[in-house]
Structures are given as structure tokens and as C-alpha cells.
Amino acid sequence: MRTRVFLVDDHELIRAGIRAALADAVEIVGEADEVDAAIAMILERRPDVVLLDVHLPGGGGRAVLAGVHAVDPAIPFLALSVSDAPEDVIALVRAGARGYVTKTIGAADLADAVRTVAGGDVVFSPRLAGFVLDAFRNLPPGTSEDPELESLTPRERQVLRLIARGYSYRDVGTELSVSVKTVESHVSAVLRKLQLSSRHELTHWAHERRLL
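Atomic model of the given sequence only [the form predicted in complex with another copy of the chain]:
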């Protein structure tokens, strides 16, 4: 019996490419181009594997994964992305994806990856495999989030976001209804904990981690 695959990607051209690549190897049981429809159809059709684009509008691929797994965590997801940024990989795997491949993959390799995930195994592109192993080795289960971001208090993260967006200390104070001195305290703590030395580096740091 052929592997039953569901496709989620907002680009018709890419879905067509995947269909063409997998047509001989698996059975495509459905497609969706946005979050809500994807969740509903996946739960209805129960595919063996969901092939999921990471960068969906309306919440991203993670929203689809979370929505489906809230009802049935047994349906395996294979994430497909143009990005191989570590943040994206980590986020998807922590959300429950059983694999992550980039769109540079060839048709034959993609078919193999789909069958592997359907069989219960885990798949990563060679360039990502080493990174993923590093990231999860020595981490107690249940640990999530970036360890540096983890060290910040809730208030500090709130201030961090506003500062990274270009707010002045005074603006942040007004926005959060506290004094400028309090904002200074939080920024100071953030800079110390992240080992940075100016709000400019902070902005750069936040952008790198997509915290906006």
C-alpha cells in the first residue's frame, strides 16, 4: 500500500513541483494553502505523513502542527522550508516535527524522506543533522527556548522587544506605565545577561532570533 501524503504550502507552484516529484512514489490525499483548512482536512483524511511548509501566512507552519497535534499527536509531520536557519529547525522540531528538509532536496530524496517519516523514523538534511544532534544532546527533556532568552524575566523580554523595535527609554516607560529609571534597570539587566553592550547590538540580536 502506498504512503498517503498531505501537502500544505501556500504556493501553488511548489505544490505542483512536489506532486510531480512524488507522483510515482506516494499517494497525495489532499492539499491546503492556509492554516485552518489544513488542520480540518488533515484531521479528516488522516494521512501517513503531512508535508508542511514552514513559512505559511496566518500563523506559520507551527500553527498547523499545533492544531493537528492537539487532536491527534500521532500524525507525523515533515517540515519543508527554503530556510536552514537553526532557529527555524529548533522551533519546528520542538513543536513536534519528525523531520526537516529544505527545498533544495531532489525528488528521489524527498520521496525517501517521506517514506522514512511514515515509517516512524526521523529525517534531517545532512547540513542540519549535526546541528540538531548538538542542540538536543545534554538537554534535559522538557527544556525549551533559547538558554540566553530563557535567562530573562518576563518583564525584561517585554522591554527587550520594545527596545529592539526602536523605542526610546522614555517611550518604553510610557508604553509600560513605569518610570524611565525602571526601563534603564531592565535594559541594563538584559544587556548584562546577553553579554551585549548597547541597544544597537540588542536590536541586531533580536532580529537574528526573529523576536519581532
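Condition change, the form predicted in complex with another copy of the chain to the form predicted alone:
Next comes a single chain, given without company.
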């Protein structure tokens, strides 16, 4: 069964282009060009993924996210925007988006990103993920969400967030300038401290706490 996708974008030509790009890969179950209509239709049709533009009249993508998640927080959102500004990326992630890609993405990669988010994982390009990592790295002391997170060292938290975003061990090592063996050791420590058994559980744990 194909992934059911709802489009939210205020430009008709953009929506038409997305429909054409994804026509063979997903099922488009609806579309909207403004906040209130988007919220109502998404809650009615319950898609597998909402493909969401960041800048919309009437409150933007964050307003759509907030309105939908107030009723059903399980509906996943993938932000698709012309903007790669750090403040836009971070704002959507904090609001609950499971991924963020720009409109320069190719059709095949966009289809893969949609399926990845529908499957419960997250999608960011390494550059955009770096913005989010930096934002959380610079949080002031005392802003940790719970004791489990407090039990992790700063390096373990960095590894946690990158792994939860879908980075491979090699990519994490490159990002943090450490060896793959060191990354594996950190992941093992994180799983042990959080009493988790897999990357999938780790990703779910991080998403619930909006650490991505």
C-alpha cells in the first residue's frame, strides 16, 4: 500500500509540481493552501505524512502543526521549504516536525524522505541537522527535560541526536571527529542508560522528547 500524503502549500504551481514528482510513489489524499483548512482536512483524512510548507498565511507551518497535534500528535509532518534558515529549521523541529528538507530536493529523494518519515524515522540533510544540533548544544544549563537525559554525558547526547536523525555511525564520527568504534561505544552506553534495545527505540525516545 502506498504512503498517503497530504500537501500544505500556498502556491498552486508548487503543489502541482509536488503532485507530479510524487505521482508514482505515493497517494496524494488532499491539499490545502492556508492554515485553518489544512488543520480541518488533515484531521479528517489522517494521512501517513503531511508535507508542510513553512511560510503560510495565517500563522505559518507551525500553526498547522500545533493545530493538528493538539488533537492527534501521532500524525507526522515533513517540512518542505525554500528556506534553509536555521531559525526556520529549529522552529519546525521544536514544534514537532520529524524532518525538514528544502525544495531543491530531487523527486526520488523526496519520495524516500516521505517514506522514511511515514516509517517513524526522521529526515534531515547533514547541513540542516547541524543547525538543530548546534541549537540544542547551546541550551543553557538546567534545561534538560528529564533525569534520563541528565544521565547522559554531553557527548552521548550529541551522538543520541545524530543517530536519532538517521545518521550512520560513520557520518556521526565524521560530524564529531571521532572514530566509528568510539561512536559505537557511545551508542551502547546510551542504549544501556536509557534501557533501550535498538536504534528504532532510541529514535522514538528522542522524538517523544522533541530532541531532534
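By rigid core we mean the largest C-alpha set that fits within 1.5 Å across both forms. Residue numbers count along the first chain shown, from 1. In this text, all values refer to a predicted model and were calculated from it rather than measured experimentally.
The Cα position of Val50 differs by less than 2 Å between the two forms after fitting on the rigid core.
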